[in-house]
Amino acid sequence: MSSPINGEKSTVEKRISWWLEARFGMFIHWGLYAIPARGEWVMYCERIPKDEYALLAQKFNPKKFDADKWVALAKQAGAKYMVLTTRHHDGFCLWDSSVSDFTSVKTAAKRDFVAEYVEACRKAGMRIGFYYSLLDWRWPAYWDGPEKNPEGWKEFRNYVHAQVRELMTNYGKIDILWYDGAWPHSPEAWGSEQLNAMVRSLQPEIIINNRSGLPEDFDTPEQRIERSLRPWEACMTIDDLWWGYHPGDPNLKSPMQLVRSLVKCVSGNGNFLLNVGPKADGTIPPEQAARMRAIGRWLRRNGESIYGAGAAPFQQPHLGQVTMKGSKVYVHVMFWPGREMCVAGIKNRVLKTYMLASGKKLLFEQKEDRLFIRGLPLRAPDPIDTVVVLEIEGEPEVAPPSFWK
C-alpha cells in the first residue's frame, strides 16, 4: 500500500479511530473441527483426507448455537468488537456460498451462521468482524502454487475472491476484515491489491489487517505482545495453543494473565483480541466464559484506563504498566510495593492522585522527577491490577533522570 497523501491519511485515521478507542475484542474460532475437538488444525495435523473430513459436515448440526448468547458474553467481557471465522483453512463455510457446496447451509445444519452472528451483533450494537482464510487445504492448486499449476491457481483465486465478495455484499456494513493464510504465496499471486480494492469499493469504512500480504490498516502479531509505530493487535488463545475447541489442553490462562495481557497491549498502543473456541453444539465452554466475564468485571471498575487510552511516555516496570489518556496517567500496579510507591520520570506537575476503582484520594509528594504516593494499604486492593490515577498539568512528558546528581 503506497504512502497516503494528506486527504487519504485523514480518511484512514477516521476509518480506524473507533478501533483504536475500543482496545479489546473477542475472537471466535468455530467450525467442523469442533467435532473431533483436537484443535482447528486437526485436518492438517492428522492428515485427514478431504473426503473423510467432509463427512463431519453431515454431523455438524449445533442445536444449542445461539448468536445472541455469544454477543452477550462479549459485552459482559467488555469487548467492543467481535471477529468470527467465516471460513478457516479446512474450507468449510459458515454461510451460503454460491461457489462451494461445503457450507453450513448446504449440509446438515441448514443454517447461515454468519447471518445469525451479524444479526445478533447489530442488534446489540457490537462491531462486526469477519475472519477469512485465503488458503483452503482441499484445493490441490493451493499446494501446487501458481508457478506449477497456473490454470488451477487462477480458478482457486477466483473462488477466494468470489467468497470475499459474498461476505462483503450479503451482510450489510462490516467493520473488520481479518485475513489469514496467505502463506507461502505472494500478494501478487493472491491478487491482494485487486481483492482489497474490491473490498473497499463495497465496504468503504472497513478496516483490513495485514495478512493478505499487504500492510493495510493494522498488524496482527500472534500469541505475542509487541510495540509498533503502526496500529497493531495481539491475537491470543485463552489456553496454551489451540484456537478451536480442544478440551485436551486444560491449561487455561488465568483472569490475571488475561487482564495483564490486555493492559500490556494498551500500554504499547495496541489492541487485544482474545479467542474462545466454542464446542460442536455451539456453546462456549463454561470455563472459557468464566474467564471472559472476569475480564469484564475488572473492566467495569477500571475501563477508563483502557478504552481510548494508549502508551504513556514513562513506563514503570518496577510497578507494572502505565497507560494514559489526555492529562490522566494510569499506573497499573501489578507488583504491589506496600504502604508507599514511587513513580519516576514525570516532568509535569501532579495535581491529584487516587484509586480508579474506588475513587479514594491518595496523599502524594513530588520531588523533581520522583512522585511519592503514601498511605497505601499494605496489600493490593485488586491482586490482578490496582490502577492508580495521576491527574497532571498538560500532556504527559518525561523528565531526564536525576539519580546520578
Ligand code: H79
Contents of the next structure:
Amino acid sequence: MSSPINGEKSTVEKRISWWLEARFGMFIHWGLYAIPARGEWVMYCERIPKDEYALLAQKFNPKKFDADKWVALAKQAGAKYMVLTTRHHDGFCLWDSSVSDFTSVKTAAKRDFVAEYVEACRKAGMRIGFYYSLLDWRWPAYWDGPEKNPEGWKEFRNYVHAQVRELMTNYGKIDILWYDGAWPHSPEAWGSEQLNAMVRSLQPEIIINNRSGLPEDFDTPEQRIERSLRPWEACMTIDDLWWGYHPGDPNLKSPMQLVRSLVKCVSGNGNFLLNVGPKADGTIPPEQAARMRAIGRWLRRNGESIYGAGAAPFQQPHLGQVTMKGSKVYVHVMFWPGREMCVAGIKNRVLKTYMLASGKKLLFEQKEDRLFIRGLPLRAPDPIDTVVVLEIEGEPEVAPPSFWK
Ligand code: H79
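For comparison with the form predicted on its own, provide the form predicted in complex with the ligand.
Once more the chain from above appears, this time first in line as the rest of the complex follows.
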C-alpha cells in the first residue's frame, strides 16, 4: 500500500476502507457441480470429459433460486459483502457471456444469475463481489501453456480478458474482483497487468485480490488464518474441504469454531470470507444456513467488537483474542476464567469495564499493568465468546512481559 501523504488517505486506502471495516463476507460457490454434489472440483477429480460435463447444463434449471433469499441470509449472518462464483474452473458462466455458449443464459435455465444477484445485493445495500477463475479446464491451451501452444494461448487469454471486461461493464458498480486459478501460469502469461488496468478503468473504486499473480489490494489465505501486513482475508468452507455443494462431508464446523475464526481474523487486522455451497435447485443447505444465522446472532450482540475493529497491541492468550477500536479494547474471552480475571500488559489508565452483550458493568482494580476484573459470573455468559470491554485513556501503551520487579 502506498503511504499517506500529509494525513490524506491514499487512493488505495480510501478504496479499501469500507472493506476493512466490513470484516465479514459471505462467499458463494454455485454452478453445475452442485448437480453431482461432489464439490466444485468434480469435473477434474473424476476426469469427466468436457462434452459429458456439458450435459449438466441441460439439467441446470434451479427453479428455487431467489437471489433475494441469498442476500437476506448474508444480512442475517451479519456479512457486509458477498462474493459469487461468476465462473469456476469448469468454465460454466452464470452470466450472459457473448464469448461462450456454456452459460446459464444459453442453456436450460435461460437466466442471468449474475444479474439477479447484483440486483438483489444492490437493493439490500450489500456490497458486491465477483469471483472469476482465470483458468478454464475445458481449454487445451490452458493445459499446454503459452510456450507449447502460443496461438491457442492467445485465443484463450483473449477469451478470459473479454469475460472480465463483460463482468466489469454490464452490471454497474462492482465492489470486489476475486480472481482465482492463475496457477501455474505467470502474470505475464495472463497479461494480468493489462487486465487489471482495464478493470480499474472500468471500475475505478473496485478492490482486487492477489490471485491474478499480482499483489493488487489484498491477500487471500485459503482454508487457514494467516496474518499479513497487507490487507488480508481468510476464505474458508463450513465443512472440511468443499466449496461447491458436497453433502457427503459431514464434518461441519460449529458456530463456535466459525465465530472464533472470525474473531481471530479481526484480531490480526484481517477479514473472514465464509463460504456456502447452494444446492442445484438454488437453495442454501439448511445446515449451512443455520450456521450463518448463528454467527449473525452472535454478531448482533457483539458486532461492535468486529465491524471497524482491528488488532490490539495487548495479547491475552490465557483468555482468548483481543480486538480494538478507538479507546475500546475488546477482550474476547474464550477460556472463561470463573469469577475473576486478570488482563496483563495495559499501561493506560482503565476508565470502565463492562460486558459488551449485556452492558453489565464490572468491578476492576489496576495494579500497575495488571488489571483485575471481579464479580464475573462463574460460567461464561456466552460460551461461544463473551466479550469484555475495557475503556482506556489515551493511546494504547503496552507493558512488556514482566514478572520480577
Ligand atoms: O474456489 C475454491 C477452490 O475450488 C479454489 N479456490 C477456492 C476459493 C481452489 N482451486 N484450487 N485450489 C483451490 C487448490 C487445489 C486444491 C485441490 Fe483438491 C487439492 C484440488 C485437488 C486436490 C480440494 C481438495 C479439491 C479437491 C480436493
